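To begin, one chain is listed below as structure tokens, in the form predicted on its own.
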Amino acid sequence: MHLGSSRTVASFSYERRDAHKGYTDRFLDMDLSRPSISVKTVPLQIKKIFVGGRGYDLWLLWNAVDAGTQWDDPQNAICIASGPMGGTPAYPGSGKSIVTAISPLTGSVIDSNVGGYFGPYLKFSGFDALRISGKCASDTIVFIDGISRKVDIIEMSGLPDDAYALSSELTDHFCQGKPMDISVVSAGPGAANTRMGCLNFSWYDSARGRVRYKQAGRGGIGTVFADKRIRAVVARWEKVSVKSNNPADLDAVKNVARCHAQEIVALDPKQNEMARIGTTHLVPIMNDFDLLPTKNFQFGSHPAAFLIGREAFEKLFDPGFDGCWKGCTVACAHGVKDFVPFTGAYRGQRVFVDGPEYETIAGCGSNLGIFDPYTILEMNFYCDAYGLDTISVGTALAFVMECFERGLITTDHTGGLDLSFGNRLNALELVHQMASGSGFGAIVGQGVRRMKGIFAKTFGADASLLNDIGMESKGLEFSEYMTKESLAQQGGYGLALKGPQHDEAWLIFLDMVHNFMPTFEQKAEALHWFPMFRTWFGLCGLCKLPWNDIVPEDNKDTPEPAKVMKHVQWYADYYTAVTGNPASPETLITMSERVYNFQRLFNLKMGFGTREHDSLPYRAMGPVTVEEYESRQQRYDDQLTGTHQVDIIGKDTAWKVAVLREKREAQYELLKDAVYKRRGWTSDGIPTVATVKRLGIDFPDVMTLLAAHGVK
């Protein structure tokens, strides 16, 4: 396959600027509209106040849009960024980047972190964030040349339609032969006809040879991309080490970096063999303790769950060295070499499958009832050559599937599909028909929330049950975890910024299985300290997983073994290191605390965060039908007569059911309470002006947007 023909609609060259102390303190600015490039300075105390990443993405995002803007609004933008330490190959899991723009499921600010070597690429040509706003004429190529220090707007022509294609067609026309040298943002056709697009982030894995992939997922940001008409954003660099930021200290980054890489290197194997397995070890351990979702998120457990868990993927995963950055020594993006599809474009052909990851694993394994590891790998496989997030796929196939069982939707609405759980010829079928926009697959791309209205307006379908089993809050699909059981859980997923994803607070564990938060007060306070620490991350273009998932011998030990703080410790050694900022663990909870009430902010000035979207479907609470009661009734009968104080004697299962439903919604607006105390908030969820003064992002149209909501 050759490129067609392509037109230069802008250039723009620059004189680059090295990194210091792991900034530029510079952003490129671009209009595709118009179209226009131009490189701004960041201010200091833009700076100071957003610290880089998720910081930086939000404040470009901020000043691009108002409390109008919709998503597929030409001034909507799509904001990239790494961070201060993002780029460094001696630390672990310092290869990440954050995406933002205003998301076609929830309407607010989204936000998706990501592997792939495109954010250090475009921080070590010159530029600390990226902002992409306007609208393309025809398809474009936007090309970031650090080397060459130039930056074009190029219209294109016979470019492939799928991601994997297009990414390693445009590595071979851009590396000059040299392709490391390359990191490709690309959607697909998935992301043109749904509003789950993700965006794929290119690395080249030389070993052998060829173009790999992670995703920024969440929230649709691949269908702000495709709507646009951006095919693809290219990166161009070179060489990297650990000298390419410049930190403040090069001894102290690499004395704290080898600690880290050395623990990982000798505890990772006796732990959870992430170099190995990746993150598929999780699914026997969810399932032990019934938080595996199965079946649209009704059970947490099922005999069959072995047959697509830690097991059957190390005979799968082709061996050798997996990191989604360089010297990354976690090395957990693994993947399928030689895989045969049996439906769609690539049916008979040998693929390479970058993946599955948990979260895939359980959304289009068992959540839709399927225990098979090809299904699972042709659908992970299809959903990122198309551009499709596989959280809000098997989400929203699972809630398609329960509506189809319990005749809330029949053959008449899905073209004649039998949509049965288990029917994984034709979850596929689906996933086709979503990335072309065609049949019943259309309507499912639409997501969660919009499925519930056509489903109640147009097929008649009880729209209460619709309600509380879709499981979506603030119009995002749920990722892959039960939370029925753990109130922390359901705060974790109900409070988080962007809608129920577990990179804010995993905190299932700690309440369920160790009850080490029996109180609200400790729930709030973990629902503080936890959110707060993984935005950090985000702000420095981090993975998190080196943090928790390989721990030290003696974590166990310390007096709060959950937050690993000998790491936390490390990490502020880090931040030192390169910044040369002084920073304590106390210090890096403050940094998050500015951004994150900063995107509480945004959510209410784009129409939303308040309390009434911090709600949750039942079933994320409880169980919602008699069959899921029972098959936990010994534990929700003893909490009822043991914890509630009421008496069952003679009462049938939905009596029960509906008690338990009044208890537990009581207890989930009691830790709403609780949690906007901590965190400073008013009762309605909005920050109070103290705590914007206290964080110093007291703007003059924050201070407006406080009034204009009566928080004075």
The other form holds:
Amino acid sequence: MHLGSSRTVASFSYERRDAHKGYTDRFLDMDLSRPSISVKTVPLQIKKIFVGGRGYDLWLLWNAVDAGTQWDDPQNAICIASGPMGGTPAYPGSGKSIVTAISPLTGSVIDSNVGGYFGPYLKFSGFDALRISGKCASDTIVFIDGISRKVDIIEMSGLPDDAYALSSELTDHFCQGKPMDISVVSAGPGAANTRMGCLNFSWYDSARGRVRYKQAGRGGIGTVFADKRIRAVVARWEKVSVKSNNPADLDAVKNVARCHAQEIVALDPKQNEMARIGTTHLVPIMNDFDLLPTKNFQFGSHPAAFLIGREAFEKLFDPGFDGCWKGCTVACAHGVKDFVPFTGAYRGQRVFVDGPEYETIAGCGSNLGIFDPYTILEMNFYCDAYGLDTISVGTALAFVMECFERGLITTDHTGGLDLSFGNRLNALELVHQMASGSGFGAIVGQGVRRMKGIFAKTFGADASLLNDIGMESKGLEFSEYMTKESLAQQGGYGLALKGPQHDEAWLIFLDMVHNFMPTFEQKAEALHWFPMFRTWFGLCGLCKLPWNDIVPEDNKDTPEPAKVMKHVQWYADYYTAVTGNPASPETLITMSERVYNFQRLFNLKMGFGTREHDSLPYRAMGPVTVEEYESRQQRYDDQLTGTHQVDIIGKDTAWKVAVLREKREAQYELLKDAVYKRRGWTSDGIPTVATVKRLGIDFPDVMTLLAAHGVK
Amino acid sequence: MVFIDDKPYAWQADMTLADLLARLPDGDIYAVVKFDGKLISRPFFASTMVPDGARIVPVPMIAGG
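Same protein, different condition: the form predicted on its own was shown, now please give the form predicted together with the partner chain.
And the full complex, kicking off with our chain again.
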């Protein structure tokens, strides 16, 4: 034990309520400013409307903040919840936690989902959800001990700065000889010094004898965590079994879990091999289809992409079981052991790197013009240890590299750093600077939206070009897919509630490669059904990967192969078996619609959530520059002459860029109209009164909010 | 003989992956296949020669993220 002195500033003993049909019906409420700890009941009406997980988080957060609450106000709350099926070890992907807060990047509500053991341990300790508001005066640990039925707020000194060491030492400190009983949520110095801090959720890997972690990356919740001076939230729980949720029909849970788990075991080795190589197979596939973001989303492929894909990482990953929750047969959470960083505080030491996944490889690799897997591993390691979101870091660095190459910023602004694409040492140096809040890294850590303002106002850069190439929407950096040639995926990013993150809708292949949705109406239908069904996983404490990353062999012969309806039916059966509430594929969508529309209204409450906020940088829709256009000239010329019936004879590329832009921006606006109509929203993107009444979310403050925006 | 999802199909000299998949009633839906353990994407189907005895498994690519 290496930790320093500690002082318990608040302690609370409670009677633990076991989960019943997936719920404890209570949440743990903490105000760090006072400090206070209390246990509160989840009202039955709230349970019916919000289901759990992200739904509970949103309800708790809605009631904690008002329209003027800023991310660093004490009122801002970090809410963490599992869901009714969360913590079931037999069913693949049943260990997710969902986190919400008001985001430092977007100013509105953000949600992020993550593996690791915390959410299930929280529930089995007696709480469906946790809400933490207020701020501490000094470094603080929150310890939720479900075994001893006690919650402590502990001031602690001498803690390691970074999450890599902190997670391990706190596990050792609290585990009482059983490290498997501990899950740690922590951030790191990068979370404190940027707006893009992530949270690391740990579990103990007994086979390797070490703490592992996954990240709730998006939107800067780690930054909120650090601002509250929380160093970690620790949960302690013991044995978990399929009975731990006390499901309504245990045999039915076992049966449906066995079906899905066995199918994955049988088919994953034939299909994507996620249990062996995670999501790294996506790198060469995205590259082949011109969808791998390269050099700040300018291009979709690169000849060197094969160096950072599946074939590279299958040699680097440490073989073994890598589920981030007990018994998950997808088991995609791979890592690299005995990696030796060549920069930073861990230089020359052997470390374990948790990852990388596809997003990190694309964000910290191809999008920076870096095709060296070891640099990607080092960026992955330090981002996690510093508590930085690899997606926002990658997209932010890509932006500054393009700005540097275009002369929008120079070494005078970067502190002498040459930030040309491919400069791996300086990319790493920027990550270290971001973590310490020093040098040019302090500016980069503010995120793309704020950098655009600084570069224009302070450095005199061309604001319109910055807006075209700065890959953020709603203030959140893009995740790592090219959307230029998929209008549906432009909607998937631009219309996503929290900003451009693929967990809400990933339609590129369905739209661009398979051409399943050629009309606006079909795209709008997809932009209704898929975000709703993906939302449902977050309500229930589930991972979406088992749904459609391994599919039945006869799936292609079904009427709607994109939806993988056999699995959707299994999920309805699973929900019914745990909760005792009969469900069908249709009712799962209705559950999500309630929460989804409530989150849209939450955005409205915070001053966002209308049509103007669903905008995209033009780089997401088409070629910004002559160079981009000419790199795919045949494609764009064909679209102008074919789809749009434009005469391009004798026209130069700049003219064609402008005309194509006009066409594509108009298409995106038409898509918005179609999606809003399908979702039951006004033309300004606000849920109508009829919609909120149909969904039963017509709370008095919701109706007041709608009336204030002229929706009656 | 070549095998798609373990089902045998007649092999022909100079046959490409695109030729082979075109024989299937649903061959046009495949975007990625595993070809003797290696991933091949649709843009390369026409340029990939199929040797006798090859084993091909269509990979569902409808997911992502």
